[in-house]
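Just the one chain here, the form predicted on its own, laid out as structure tokens.
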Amino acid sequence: MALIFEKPSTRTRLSFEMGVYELGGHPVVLRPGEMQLSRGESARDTALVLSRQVAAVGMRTGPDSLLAELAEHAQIPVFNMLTALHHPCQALADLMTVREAFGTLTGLRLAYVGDGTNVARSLGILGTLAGMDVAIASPPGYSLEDDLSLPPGAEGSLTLYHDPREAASGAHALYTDVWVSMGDEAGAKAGGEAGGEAGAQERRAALAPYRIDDALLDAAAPDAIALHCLPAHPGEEITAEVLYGPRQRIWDQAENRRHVQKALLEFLLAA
């Protein structure tokens, strides 16, 4: 199994590498600079070579177009370990964690508060497909696109808000992500905001009302759980009291990356 990491990773690397091992396979981890892709070899040629050496390929990268081109030309399964627009493996683990907590997904409300990241987008897509009511609250300028395409057969709903308490109302799971995403640490949201530390501070100011704390959890359902895809910055998008307290399932969520990804690999390779 080829696991291509063009972006830093903790949970994705650990969960896939250990998951492949537990399934009886051998994970081949490929980092930046270790492939001819970094010297100009095409994604097409890379896909043709990988198809003759491994059973499947996972890629953690920036541009969705690179992953799409690799998948187009590969003769084996290619799966998304993270791109700029999507993080489906994370969302699968999130849904597994919610189902562990409540016994079902159908009809549950999942509220995401904060920046409209790739995680929020994948939660919207997969959550509605699983029959959940997904509410995503972001400040103006940080929201997901209004015309996000939901998959055919999705029985849930997706609603975008600006008010975090309105999104959290009645929610069974309250979810957040970092305010300054990977690659944006020294700047602001891609797409034209001011860069540098001033841009990062502007983001933090805009997102401050979207912090998950006990008060926001109190606005959700009585048995609501807090979720976070990690890494976390206690005191920014989530308080330390929630992150390490009894009202969260965040560490179960991190463990579930391995379990659900093993199921994904079995599904892909048994097809």
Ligand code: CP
The other form holds:
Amino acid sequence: MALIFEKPSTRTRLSFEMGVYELGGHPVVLRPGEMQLSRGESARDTALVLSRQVAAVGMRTGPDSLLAELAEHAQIPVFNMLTALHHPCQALADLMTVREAFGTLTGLRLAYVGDGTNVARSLGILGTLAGMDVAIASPPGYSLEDDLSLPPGAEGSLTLYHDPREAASGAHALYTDVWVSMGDEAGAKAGGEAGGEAGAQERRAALAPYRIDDALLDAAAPDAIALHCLPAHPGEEITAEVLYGPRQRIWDQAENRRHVQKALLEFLLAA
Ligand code: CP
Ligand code: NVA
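Having displayed the form predicted on its own, please output the structure of the form predicted in complex with the ligand.
After this comes the whole thing, all chains and molecules, with the earlier chain placed first.
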């Protein structure tokens, strides 16, 4: 199994590497600069060669177009380990964690508060596919696109809000992600407006009301759980009280990456 990481990773690398090992496979982790891809070999040629040597390939990169090009030319399964727009393996673990807590997914309300990231987008797509009502609250300028196309068969709903309490109201799971995603360090917004330190300050100020704390959890359903894809920044998007407290399932969620990804690999590779 080739696992190409063009960006840093703790959980995704550990969970895939150990998961492949547990399945009896051999994970080959490839870091930036280790492949001829970094010296101009095309995604097409890389895909053709990978297809002759490994059973499947996962990639973490910035541009979704690079992953799409690799997948277009590969003759083996290609899976997304995080791109600028999507983080589907994370969302699989998130849904597994919610189902462990409530026994079902259909009809549950999943509220995400914060930046309209790759994580939020994948939750919207997979959550609705699983029949959940996904509520996403972001400050103006940081929202997901309001015309996000949901997959065929998605029976849940996706609603975008600006008010975090409105999204959290009645939610079974309350979720957040970092304020500054990989690749966003230099700029305030996806469009690159107001970059630098001023941009970072503007981003923090805009996102501060979207922090998951005990008060926001109190606005959710009585048995609501708190989720976070990690890495966390306690005091920014989530308080330490919630991150290490009794209502979180965040560390189970991190573990579940491995379990659900093993199921994904079986699904992709079983004859
Ligand atoms: N949640 C997640 O994908 O973590 P890593 O960036 O550490 O892989
Ligand atoms: N939105 C974050 C997720 C990290 C797992 C990022 O892209 O950096």
